[in-house]
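Given as structure tokens, the chain that follows is alone and in the form predicted alone.
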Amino acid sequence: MILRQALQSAAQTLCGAGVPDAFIEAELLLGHVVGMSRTQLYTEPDRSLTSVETEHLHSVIQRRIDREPAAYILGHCEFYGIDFCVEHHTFIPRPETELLVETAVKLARRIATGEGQIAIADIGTGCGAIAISLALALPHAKVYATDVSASALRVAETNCRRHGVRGQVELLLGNLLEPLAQTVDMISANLPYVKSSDLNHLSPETRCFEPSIALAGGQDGLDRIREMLEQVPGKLNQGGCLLLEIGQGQAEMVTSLIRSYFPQAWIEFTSDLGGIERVVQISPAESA
């Protein structure tokens, strides 16, 4: 078997099993079983695949089939531009979240010190691309990364090495806000906001697939958010602010919850391309 075969073989079995973006997803996994580019792909139609190829790429095809994440399978995924290791002991990134980054990067860019010195703590790191992303973005920030799973944390070590900030970023063991020993200028956190009435109605990726303590917000999808602000005081710095990710029709609970803890905060909404609030802003009026 070619290459010009093998994906048109992939793409047609991947749409028959109704995987979304099916062609899209054969270039990923071919290209991913030869260790070719997606335009090697295309400039060398002709090569042939070995036994042992063409036996992995039937394999990895199957593994998509039964809706495994393509970002698992490969190990792998893009996330605000950079590549990142990815397994099942994490969330995998999603692109809505570059969003939080984006703010938090131009937030940090003005509340930093002359020489751009500032102190941030990113909750539930995952992978961390998040903690990652925010310390190429800002050489001169110090991150604090935390996560429940020391799993997780595992792999942000990985990550962490490959983009070379081992010395920026620190991983702290532990639950939320709790293993963070000094306070910050700013606290990002993509926590779990599914509600449990939701979960079942995920995809079959996300559902059977993705860690569910990444996943599960309680009832209301907000339990770790109100974990969270427990903690806060005493971890800010004065001045200080919370930037969180939230779903999509949350910001009035949010807003609620919010005010429950501070009563004065000055809370703002960052919407994403589909018009959804999906950043929000919190500074305390009281932080420290």
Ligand code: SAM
The other form holds:
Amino acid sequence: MILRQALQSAAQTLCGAGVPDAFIEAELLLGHVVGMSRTQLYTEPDRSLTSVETEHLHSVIQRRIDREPAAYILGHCEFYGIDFCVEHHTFIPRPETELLVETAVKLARRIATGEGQIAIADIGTGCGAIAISLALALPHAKVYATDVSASALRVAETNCRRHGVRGQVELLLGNLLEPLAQTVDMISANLPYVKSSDLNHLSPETRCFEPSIALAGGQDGLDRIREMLEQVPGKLNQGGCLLLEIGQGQAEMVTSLIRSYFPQAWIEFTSDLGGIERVVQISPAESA
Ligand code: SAM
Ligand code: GLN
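What's the form predicted in complex with ligand SAM like, now that we've got the form predicted alone?
Every chain and every other molecule in the complex is listed next, the one we just looked at coming first.
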């Protein structure tokens, strides 16, 4: 079989099995098997696959038919233009979370002192996508990245090394803000926010393969956010702020939650490309 045929047949098989974006996924999987980028596949369409490659292709296509996300099959994915290793115990970074990074970078440039010194904590860092993106965009920032999952932090460490930010990003194991030994100027967090009743309605890729500790937010989805807001006093410098990702339809509830902890807070939402209020910026008025 040659690449052109392999691509067509893989796309047809995936499409027939109801896998979304079958053609793009076929390109990704075939490229992974033969060690070529998606564009390279088109430069040598008549190249033959070896028997080992053909067998490997069949096995990865079967995994995708079983709804394993392509990022886990490939072992990496792109976020904010950066390549990150992901494994089964890490959540796969989502495109909508790039809005959190974009907002954090803009805000950090505004509140940083001197050459850009600022201390940031990324809570629930997973594979380190937010923390590392911030470290690369803000070379004078010190980033503390926490997670309750030791295996996720091991992947974050690999990603820090790959991107040369091991000295800039400090990885801390523990519950939310608890492992932070010093105060910071900004807290970013994409914590689990899926309501218990919604967990069963997630895509099979997410429901069956991604760690539930990364998704489950309790009855109203806000358990981890509530717990983190409780921990903010004593962790945030005067004039500091928090940036949180939230889910569709949670803005109102999140606003009253924030008001209950910080009655004077400045609260601002930013919507994603789908018009969903996705990122909330909180500036607690008083020194927390
Ligand atoms: N920040 C990554 C991203 O945006 O791609 C991962 C986000 S994932 C939705 C949530 C992360 O929070 C997971 O890595 C999970 O292990 C972590 N987490 C869940 N409960 C936590 C807790 N109590 N303290 C610290 N991290 C927690
Ligand atoms: N947006 C995620 C999803 O795929 C949920 C992320 C989260 O809980 N932080 O459902």
